[in-house]
Amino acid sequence: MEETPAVMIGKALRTVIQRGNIAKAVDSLPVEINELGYDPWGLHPDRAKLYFALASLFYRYFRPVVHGIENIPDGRVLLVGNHSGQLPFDGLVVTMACLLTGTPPRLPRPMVERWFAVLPYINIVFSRAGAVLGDPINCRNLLEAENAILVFPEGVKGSGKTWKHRYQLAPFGRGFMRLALQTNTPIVPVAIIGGEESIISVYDFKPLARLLKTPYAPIPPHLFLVGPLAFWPLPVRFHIYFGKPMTFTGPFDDEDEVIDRKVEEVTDRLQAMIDAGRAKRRSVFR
């Protein structure tokens, strides 16, 4: 009997799992699962292997160069990165870098926006692969269980940047800093170079975004030439820089002005890493 495309794709992904280090990396994770195979936040390691196999295809497509991953400490940690690229390929690349090149492998739990929870199928895939709704209680519980969390404090203001604002950090929220102070968690800044050029947007068509109930509606410069193919990411090379851990002390419920000064320290460090990474890059494809 002739195999269906779905069966063929499934077999191909299982081959990727076995030939790569994905199964070994996932099996090595210190995940506590219940009798149904889930952890308390919805991660399903067996299903995650399949999703990570698919993610690894994009990971190899972007050919990332990873710098300073040894800076990620053991135990609880907040990975704080710059957000860009219209679609969450930056989070995918950072997550796969930690899983495949970390020693030992780590699975940072990406914090996702609330609107992801209403996307059919995608919300289930994200949850089974370890992503968690960016709720303060979820984050605190994950950190108290010694997890790594990947957070983009720019939120949709970062991922939906237009070309003229590339590599300029949008204002950070205070939530990640209050969380770090409350749980005594170090912060590792993560500079992501390449995401801005993966899917370029020259305009945010807000009426369309309201119609689609999405936070933004990017218009790539070549949209009217190639149609929907304009949203396929360009084969740029990602460079990921993990900085030295930053630690902060003080009450988590301190005055906003005090928290803002601590947040500014992180944004200044991250912006400096971004600028340095861009200066070292010879080409967006190398």
The other form holds:
Amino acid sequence: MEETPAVMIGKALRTVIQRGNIAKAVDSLPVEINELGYDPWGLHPDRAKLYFALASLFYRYFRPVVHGIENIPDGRVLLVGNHSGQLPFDGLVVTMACLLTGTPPRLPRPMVERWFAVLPYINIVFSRAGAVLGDPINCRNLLEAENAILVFPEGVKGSGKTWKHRYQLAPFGRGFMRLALQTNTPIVPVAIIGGEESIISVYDFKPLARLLKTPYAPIPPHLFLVGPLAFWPLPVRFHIYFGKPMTFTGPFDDEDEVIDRKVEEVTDRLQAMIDAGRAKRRSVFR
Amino acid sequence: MVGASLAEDGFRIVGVDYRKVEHPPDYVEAVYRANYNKTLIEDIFRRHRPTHVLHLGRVGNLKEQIGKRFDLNVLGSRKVMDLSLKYGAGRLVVLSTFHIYGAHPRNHIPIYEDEPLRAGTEFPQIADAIQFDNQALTWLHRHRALPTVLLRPCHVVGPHINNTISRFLRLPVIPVPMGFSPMTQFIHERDIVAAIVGATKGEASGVFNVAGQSPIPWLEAVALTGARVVPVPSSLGALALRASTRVSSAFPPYMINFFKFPCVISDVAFREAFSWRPRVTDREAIVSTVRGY
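Having seen the form predicted on its own, can you show the form predicted in complex with the partner chain?
Below is the entire complex, every chain and molecule, led by the chain shown above.
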């Protein structure tokens, strides 16, 4: 076969898939697929291997240090993380950490923002790799099928944070807690350190966001020096802390005030983990 | 095909269509051309006193004027249901469609029977289909004396099917929206026939989704046809479809959303209520639709 750039990239990715144990990890996942290899949400494990190989390049780029992966219990679990970094590299790093360092490997299904579904091509890549539209019924169905779900209850308020609000949790929604109660699912808080420094935003240019129909339009401080390269993530080191599982009991349709108190327990725990993780970090690059 | 299957089971079949039926099949005892909302339909009920009424003739063709579709689908259906009750039918089956849920970027997977019908928000042309369904739903709750089954099947395909989706899959060149491939469900003609027959002979009543084996991406379905695939920017495709409906009925514009966003339904309730399972694989369903056997 002619050694075109596409062929060379394909070969390189296949090598990454094999060497990085991605194939072995994906093959060991308990996914129910149909005769054409898809699950009902569009996950295609064989194609996902290719996307995970690409994702693993970023995973290596960020050189994450993973703590407490053993805290993820078997079966259904909600991984609740702090969101940051403008682009969803935090989700990518946590997903790859569970896949590559989990024993056994787990594939947390990331719940993605609703606007991903209307992005051409990206919606296909995300579905084939296991991402699912962030919707309570999708989430409930996946939990009842004993999946791990990765959620960022801050939503776009978290990912679009500007520098002055870094590592301060935006208010959490109540949906994840109601789902945990309804499906009797443990919650594992996940503190992600490094995301805030990967793509720094000093200002959210809202008129541009409205024009582009995006949730926010980040302005990196060095945008005027390096142009679009400012959106390339900095080679910071990620530290991922998986906390001990938290279990909650009570009716899922309880009053908002009651649910808010339970949500607060999770945000308090997560904020404490973030603060401790940052205190231990010697440099954003080490 | 439903008639043939029921005839084999000993039912006597009377057919009614609002269009002319050129060659009625042998198993049919009588065939009438009658608008469902006109007086002749009552004569047919009076003469034959049907024990089971299968209302399968919803008009989905947008070539028909909205006024006529409303008359046939809404007023006509109301009349068929009222007459079924008046003349003592023992069971009523109404065939609706999953199109009324609408394909939408916010759709979760799967969609259950009690969920909102989004289709009308973007395509008001489908209002008659939504009202057809809603009316049957209200009717079945009000008239418990006549057990009624309302079916909402996914895309029905097969060698003998001549609906929009089957004709589209048979094209030699298939345009697809660039950058989208939503999970899509198909049910083969043999399976939908078995489902309708099961609903006719069964005991449960209510509203039920009916789907095939399992959802597959739209581009996989197109690939199975062997057609040449032409990706088209979806805005251009939508514009072309809206323009084309002014001169032809070939393709309802709302269908483009079914090639961009998912509309995956759950038929668990139907499977449990009627002990029914689809037998035909997705691959066979698509391939047989294109090959014609």
